[in-house]
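Below sits a lone chain in structure tokens, taken as the form predicted alone.
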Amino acid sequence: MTGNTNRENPIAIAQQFTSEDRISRIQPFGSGNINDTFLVTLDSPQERHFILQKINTQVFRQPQLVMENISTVTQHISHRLQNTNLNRHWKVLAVLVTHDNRNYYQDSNGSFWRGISFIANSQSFDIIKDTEQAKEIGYSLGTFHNLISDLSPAKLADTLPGFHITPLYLEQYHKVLGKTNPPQSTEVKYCLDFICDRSSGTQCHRAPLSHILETAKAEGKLPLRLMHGDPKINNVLFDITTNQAISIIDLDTVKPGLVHYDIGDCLRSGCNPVGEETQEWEKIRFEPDLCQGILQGYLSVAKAFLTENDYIYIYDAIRLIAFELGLRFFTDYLAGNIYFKVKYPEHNLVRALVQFKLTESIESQEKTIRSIINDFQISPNF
């Protein structure tokens, strides 16, 4: 449905999601690289805040896709916590529906909009400060894992045909690499000879990085389930009171895929104490302390459904999704910064060299990361 609103008018699109008269305020909320998003202030009793948010139809090609998994996704979410029964009250969003009742609006501009539940009295982090934090990091994971492991991948659609498929985004970067001419400086040097060495397979005589997961798919190893795609700790909202994890944000990349996508993700972000907008990305190091806190967090819910192959796989996940992201910001700083907000012109290859300093810690520490893994599985009780 098309409104007759104002071009880009919150207030009036807000509107759209909610039966009160009065909208107080409505400001910039999060630091999403994607979407538009604002935090709206109803004057009730009732409902105080909910989340706007203008989805980027540049990125989310289908956005009524994207809004059907989300709904199939929290309603089974909803109707599991009535018959699970977890050591905390988990949270999960709620789509709002618009006044003639569909999960989206769409202005007279063509964009598209969405009202999300706010959960109130929790918040987020950037870093992961000590062990406890990275267990309860995991066990959101764990638990948003389990919670839709009964729901079969076929009921969501493909929403971002190519996420997370590691060999697809090295094609695109060749693709981009043939139509530029790279500035000749020291960084962007370190990455183009880090990305060569990894894909050709010549980097400590290992097998090209980008088809590891892939490969195991297609050879049956790893079967296709369900997963968040973008775990990362910011995602994950904690109770201000009790500093328990109570909810997983963010569920425009919920689609078919591989759990080990998630579990690599949230340990790469998780595992680098500095954060991954720092500019010094000389200090970056992955830290074999939080991921054996986040692993044993998220094997304490998803221990049950894990099969001995998903263990064998998740070093290789973690360093993956390191490699495969920096590869991604790279990419886009060759473009011209076309996919993800940037801040000033560098700001992307700045996050590439964050990522591939982390992934060349990971592969230094492959012996420990692979020892904290085969101790949870091996282990009945942790």
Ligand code: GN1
The other form holds:
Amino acid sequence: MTGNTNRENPIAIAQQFTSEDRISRIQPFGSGNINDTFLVTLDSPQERHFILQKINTQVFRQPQLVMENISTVTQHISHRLQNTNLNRHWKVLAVLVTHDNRNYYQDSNGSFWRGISFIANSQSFDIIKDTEQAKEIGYSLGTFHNLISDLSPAKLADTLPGFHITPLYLEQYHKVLGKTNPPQSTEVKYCLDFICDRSSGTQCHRAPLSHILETAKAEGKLPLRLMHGDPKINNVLFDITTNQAISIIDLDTVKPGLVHYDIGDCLRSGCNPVGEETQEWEKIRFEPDLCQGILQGYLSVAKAFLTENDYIYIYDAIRLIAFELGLRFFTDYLAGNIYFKVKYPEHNLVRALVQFKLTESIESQEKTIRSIINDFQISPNF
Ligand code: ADP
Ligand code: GN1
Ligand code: MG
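Right, the form predicted alone is done, so what does the form predicted in complex with this ligand look like?
Let's see the whole complex now, leading with the same chain.
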């Protein structure tokens, strides 16, 4: 647990979310980069669990609004599921309430905690296994988009202003860079050049990348919709018995945005077979077969609400979100690792390199990727 460890009493905190059962065990859980997640085991005849999370308020400045959004979305999905015929079991997170009926608990240090139902018999993966799993990941995002497609974006608050607005990350990067003096290592130099090459600026030679989606949004080519915000591979839960995706979790960033941020993020994460924590940079490759699998799964449920323009921007979204995440990691490295959790000081630098290598691989396969997208657009079977 981070921060004021000595004064937090996790058992007493967990007890806020359960009335009858005593807590028998609390253990750190999962490998998220933002919140502190624990698996709570209840002392009951059948081993029952729930998830306890300390919300990262350095990132989410208004945790009450985050919880309101999550409650609105999960209730909407639960309701939709009663009237929707999915061809499988689908689980939606349930927000647990405290004894005084709140959807969060604030401890005496001011930290915000929440309880969430545990999706039993499930697992998440940090690294994609194969095309079958890719189809499942795509299916899970498509199902999520489908289930929230009739919830108005106006119903949810913007809980993380600037999230996925690449030009703002670029501004932030320049601000931080202006105040720091990073070591001139090969890795740092590679990142500086990589960003420069893809930004507008005097010495930079490529067309600026960062504005593509924001410009399309401003011109009305891409509509404001609700998005998940963070559909990377380890935020999808798979049924341990059937290996099918059964839920998409980590709903902190559900808010108004573009579905392209989600499609781009899902593909940049799911098409990287060595995962985002690797240090073997020469092995990093965006895998077109996995891209085909993810899009197949996604479009099998989401085709109905995609417009012609939506297809046109999918390639740009994949390239942009990989670049953007590299930029976010590199900026955080320069800023002293204040946003993403790290295990060692260069961790965010290493992560940035992974995303930049992935961006290069995406760029070098532009034709192939565009043709996969195009085939789906014209195929009557999807
Ligand atoms: P973070 O925002 O830090 O990424 P997550 O909400 O994604 O936190 O949780 C971290 C990990 O914990 C997930 O990747 C998943 O493995 C596990 N997890 C979280 N919530 C649940 C849940 N309700 N049921 C089962 N596993 C969960
Ligand atoms: C964070 O919380 P987690 O680990 O699922 C981040 C995402 C990044 C991801 C990269 C709120 O996701 O935007 O893509 O790390 N979440 C937030 O691993 O910033
Ligand atoms: Mg997560």
